[in-house]
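Just one chain is shown here, as structure tokens, and it is the form predicted alone.
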Amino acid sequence: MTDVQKAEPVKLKEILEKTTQFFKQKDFDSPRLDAELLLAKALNLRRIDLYLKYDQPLAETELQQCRELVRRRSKGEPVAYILEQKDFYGFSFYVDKNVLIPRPETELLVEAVLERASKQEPLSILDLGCGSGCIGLSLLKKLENAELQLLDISSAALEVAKKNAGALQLSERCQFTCGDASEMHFSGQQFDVIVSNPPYISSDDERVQKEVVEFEPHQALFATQNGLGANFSWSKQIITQLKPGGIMAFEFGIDQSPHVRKHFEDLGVFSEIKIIKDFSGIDRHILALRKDS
């Protein structure tokens, strides 16, 4: 009689380059960033661990949590929402299914605002529709003498805000409401800076992949009036509380630039309205100066 063999163990290499192919032939756009990033998940390594244990085999509670994490995003779940973080302007952003995932172009509308808003005076800033904070937030890291206010209509996403201003050591300079950005009235309070990535995608645009309707929430993303009608309605119902000289900054999509730009200059009230193009060279957030008087 003959001893069984035992199988031999599963090495980390050999998950890694499965996890990468069965991304590939799923025709994601980063398999081997996604297998990188939800294998260090899985087994609490960093990315660069995954090659200093290269050859180490796992145990099958290990296989299993990396089993997981693979099905989930086979099913099509962003990488960001399985691992519950996504990095904006440099700093790190707690995620999940009631937030939009930051987008890197949004950093650009960051970057906008800071080069025109003052480093040295306090300044109050608005973030409509905030979502995980990642816009008011990083200008808050950036600008220290700085206060923020931070709107959404979602009672979860607002929770989700604070626990990144908790993370960032932000708390004491935050202030949170819930409310309809097309419907609030701030009694009494004016801003230096009022931005916003409002929900600017139409109902029958067939461009928004797949996985971004399917597990994005809709209410960030879609908009009445082909997509504008929260950037006109939000820009409109808030720009008696923008101070003068004050900066108002909106992102919008693909196409809506010459409306955004129309409706800015028919509020009557900017000195100044710049278009700023994205990393792809499309039109894709107005920034505007409010007239000093």
Ligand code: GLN
Given for the second form:
Amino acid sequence: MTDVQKAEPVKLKEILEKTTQFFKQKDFDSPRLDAELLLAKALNLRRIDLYLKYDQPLAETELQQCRELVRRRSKGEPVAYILEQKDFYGFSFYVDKNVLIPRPETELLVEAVLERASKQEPLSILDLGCGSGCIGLSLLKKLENAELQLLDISSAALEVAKKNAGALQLSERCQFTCGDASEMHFSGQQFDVIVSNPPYISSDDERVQKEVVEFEPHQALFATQNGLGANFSWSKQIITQLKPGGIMAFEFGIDQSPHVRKHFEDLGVFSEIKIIKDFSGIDRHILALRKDS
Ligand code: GLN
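Please supply the corresponding structure for the form predicted in complex with the ligand (the preceding block corresponds to the form predicted alone).
Next comes the full complex, this chain leading.
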């Protein structure tokens, strides 16, 4: 017998508990879920399989992989960037630091457009500032005869959108354009549906979470004119390319509802303008129908 005891191998359940406690101390919103998702990713398991291997010891290389992802999260990096994945409207999207992480409230914009759009017609859709492509591509998944034009000023973001179109088997119905939505002209093209979640945060807004400012692309977040600059210039620029009877739907920020409504009214082409609230009861989207002629 020797005095030197071999160190007990660390079991999955122990590291899961430890990670959850660690994230709790860091005051993360969903410590258990974050821990499960990250450890599952590090160990190349599905989340439910964590519990099948709960009592199993981890190899040193596995532990290292876990530690690396936990370290990234502890520095505030959003889980979606670490996993390179985010679910949106029931579909799985690849995401990285070049695109905004799709938000659940944006699903309501997709829902509102789908309530109005005809399912059978060969609609042409434009997604301005598409980022990951989550809005336009989700619409395309649901509207089988539609085609989609995706625009973003960031070529890196557009690459992400292309990757998502491929993974969702939608590439054939998509066109990608790199450019500034406030100057863009799609010559000869008219759209049935124009959607956008433009950058809408004012640069001096202190309510934005630190994690968001530190990790998400500023071009996708911040806009001039108290956050209204992109909304105003993009909608004004593109309005001539919305077909009579067409739908225009934009997301906007807290406190912007009256200004956005007034701007849309002043565009002078809509027969109906509707404001949609998010899950917290805050005005979040504007949906407008262009007059028939
Ligand atoms: N359309 C994308 C989204 O809603 C990107 C939006 C943006 O970059 N502002 O997530």
